[in-house]
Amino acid sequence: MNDIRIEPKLKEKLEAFGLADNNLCFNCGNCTAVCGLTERDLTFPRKGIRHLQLGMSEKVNQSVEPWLCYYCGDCSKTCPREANPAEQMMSLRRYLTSVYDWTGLSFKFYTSKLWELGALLFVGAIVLGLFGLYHATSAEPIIWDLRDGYVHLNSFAPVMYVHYADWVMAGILSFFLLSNLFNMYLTIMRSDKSLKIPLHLYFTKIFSIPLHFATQMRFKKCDNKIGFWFMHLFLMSGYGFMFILVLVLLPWFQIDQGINWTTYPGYYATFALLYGSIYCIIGRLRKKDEVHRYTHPSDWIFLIMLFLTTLTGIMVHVFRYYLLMPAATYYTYAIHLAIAVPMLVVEVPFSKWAHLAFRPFAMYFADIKKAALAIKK
């Protein structure tokens, strides 16, 4: 029989990640009963909350269940003790992000507003400093380039330099995110010595990763939450389109030849990000829906940064093509990158955006475990 280690201060540790009074829950199981996503071998939120109450940190760290929750809020609405199990699941996701992160930065960013804001300001200052350094050392002065009825942006920020910088940043962020995903794999899949997993399952189940990432299909199982599912998918598609435009298609997207075919996917992505961020901000201010009643500081920082990134991107487009203001275009573009780059650097591997990777991988690991259990039986 395996020994179970107890961490008495586990609940106190989770409080820094937004955990409310965990003692309110008396483990009645109502939250699990009303959840449309819980399954026979994947029961939540009850199991995770119980592990927290008992200080079973290893069980908490090895769990995939918090990632299977989409925070529809039904469990919190029907909880007889108002223990808010949905937010407890959200707190666990923040905590697990820090468990997988070998750098320790996720822990710092989630538990300290000063650390997160300081990191954002630091990276933003580097971006502005690079702009200043480039123009200070360039043989050509800044050209306020207004020709052919629009502002030429590449006179200020040559597209290939920005494109190469994007790839360098993407490589660095991918290293951190992929290494944290590997730690997630070790924590969830390699810790259970009693379950032997055939190698072929890793290949036969791998298609669940892009499926869940692209469709968010499990969210539709939440009762009467089709609107929330659509909003989630709409926002996700905005992320995806903008990612492709900036990382892959930037030499065509940021051209000095007017609007072209890449502009229209850009309009879609911009609208999705702007609408999604405003929708979430208004919802958190009104607090009418269960999903918006509780907001961790990291949620506010992410939403504000996303909104400002989208807004400054729109302003660059308006100054460049409609108001024909070179100085405003260039300075706003620098500010836009000084907001967007820090958001990506902090959020993608270490904070809110990391959930976009951890959730589909958790579903992948859950599918593998279910298949391995079925073989074992």
Second form
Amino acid sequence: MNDIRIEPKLKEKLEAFGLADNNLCFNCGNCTAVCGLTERDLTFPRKGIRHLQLGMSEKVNQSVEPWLCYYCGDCSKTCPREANPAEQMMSLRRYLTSVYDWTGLSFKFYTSKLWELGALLFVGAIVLGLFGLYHATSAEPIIWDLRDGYVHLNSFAPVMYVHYADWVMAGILSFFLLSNLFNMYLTIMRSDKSLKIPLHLYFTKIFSIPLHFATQMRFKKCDNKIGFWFMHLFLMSGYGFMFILVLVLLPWFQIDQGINWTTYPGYYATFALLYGSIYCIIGRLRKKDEVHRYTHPSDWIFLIMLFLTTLTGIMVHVFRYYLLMPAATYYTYAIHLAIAVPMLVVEVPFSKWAHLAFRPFAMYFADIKKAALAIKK
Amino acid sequence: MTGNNNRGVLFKEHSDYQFIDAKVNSNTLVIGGGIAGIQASLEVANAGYQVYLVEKSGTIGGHMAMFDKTFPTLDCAACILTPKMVEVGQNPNIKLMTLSEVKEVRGAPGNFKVKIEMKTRRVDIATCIGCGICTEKCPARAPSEFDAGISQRKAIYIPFPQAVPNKYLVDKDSCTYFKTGKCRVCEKVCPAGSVKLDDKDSEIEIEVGNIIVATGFKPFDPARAEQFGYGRYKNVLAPLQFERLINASGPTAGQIKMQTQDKKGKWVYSTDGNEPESVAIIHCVGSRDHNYNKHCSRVCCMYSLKFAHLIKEKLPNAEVFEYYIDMRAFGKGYEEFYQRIKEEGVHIIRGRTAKVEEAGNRLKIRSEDILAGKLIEQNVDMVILSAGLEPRENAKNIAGMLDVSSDETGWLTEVNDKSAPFVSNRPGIYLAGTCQGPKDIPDSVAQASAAAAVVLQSIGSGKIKKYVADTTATSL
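Right, the form predicted alone is done, so what does the form predicted together with the partner chain look like?
What follows is the whole complex; the chain from before opens it.
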């Protein structure tokens, strides 16, 4: 049996991640019992809250449960102590994102607004710098007039260069995200020596990942929260479409003249992103739904970046196709990328957006653990 | 702080009271006829002084009259209470005013002028012979208050067989005559001519020297906590309903039965029902919950354990589950009682139940077993919601009328929680029982006797005892 190490300051540490008064909880178990997602051997939120109260940092780090919560807010609504279990779970997810991140950047971004904004500005500056560098060294001139009756965006941002830059960005992003995922695997699956996990389970349960990634079907199990599930799926589908359009189909998507088959999914994705981000921003301003009641600075930054990315994307489209204004198109395009790229680089591997990978993998790990427990019994 | 106590001796600076000369009227008003009001009235009356006991309902007895047994000794509640009730009824020094409410209090400590509204019984107590023909012939029915709604009574009725005064009364709200203008059957059949449906309410004014407030509590309405399904699902009971269900004078003659359909298809508790095979008792309903009441209601853990025992006693094969947050067995003999219940095979699980759902004919409850860290989903036949105690709806009005303080919840506040836990902030007005905060029977009785002692001190000395609010104690 290993010694259990106690980290008395763990609660204080989590305050920067949005944890309010963790001591309010008197461990009645109402939150666990009211939760539609909790299972016999995977109970939450109370257990995680208890581990925080006791400062059991290893248990907290190893826990997969915070990722199983989709934040319906029933626990917070019925909590007899107003201890806000749902937001405690959210704080744990933020904290765990920083635990999995070996670079330490996630910790900095979550605990300091200055760091997160600074990183966004830094990456944004690099993007603008790349535009400057290209035009300083390139022999191809920018076409500032409406030659042939259309805006020559590709003379300002040649699609293949943007396309390659996208791949470089995706490569960097994937490197950090995948290495953090591996770290998550080590933290959750390798540190708990008490449970022997047969290797074959890693293969038989692998379908959990695409399933939960694509459907978020567990969200539906939250009582009376079908609306939130649909909203989340809708927003995510917009993001997914846009991701494919930009990363795979950019040569077809970013053409100078006319429209083609990529335009329609583009419209769908734009609408989904716009609707989703505005819905969440209004929700967080109104604070009516439990899920929107408490907002950490990282939530605001993410939502605002997403909204601005969508807005500038729409503006580029309008300037280019409808108003036929080359200069406005080019500048907005540069700003669009100077927002979208930092958002992706900062948010996906290190901040709020990391949940797109951590959540389905956590469900995968949870399924493996449950199966291993069943075999043990 | 200097002054004289009533023997003319200079009292010490650390005394927290002083005596003020006043012409103290030797009459005392007791507001509320529950166990605390009964006890206080008897103490004062037995010392030879006049007591006015004002009770809002048609009988004294209060909530205790509804209880089956008392914890931890399992004495029959009625066996303790009803002799005291009879004593109140027979004591010449006690002027009992039922169906009455205090409307106004004027004057100063030692000489209060109190206006009391006396609602008419519509039955003349002096001539009613208690034959019961009126009830027999009455066509109108309403849920019985005494049986907490699990049985029916007539519109003209005696609240319960041991009621004091043991006389009939007419409930205007359920009476056919007052609803439709026709009927008056009770008047016609009464052999003594005692039913007087046209009687009017009256008002009197009395003068008293001291007032003891014993207005009691209101049980938390479990329907407010919707997640437990009370009022929506069958066989989900409030605690007073279970007290009546298990009581020999209740609708099932003391047998624990589940609801069954009567001839008209209505779901009722009757002897025809089936016995439950499993019962869950859920603690802290409406107590220790920021959504309802923050306070601990003190008595629920113990009465819940009592229920578990009574179920095991009558249905030894039934499984009983207690879901609790913290077990508060704080009183004398209470911890021993708790251990005894455990030995009787009751399943005592640490964890608050979050919901009760209907599952066919049964009830599905969902809890976390905190100590095992496991989720529990379980089907049972019957659920008892251990609802807490709340101040009465009009507690703030009572406090305002008497010019005494109450806390944010509505409990009347004592002037000093250690040295004067039954004394209001206004001289001449004392607190007894649950109007001051949740408490059990022994504590209510002790507080009532203590309040009576200070009243008698005042009458005997002709002085009013004025407590000085404790300025050193930090506010809770």
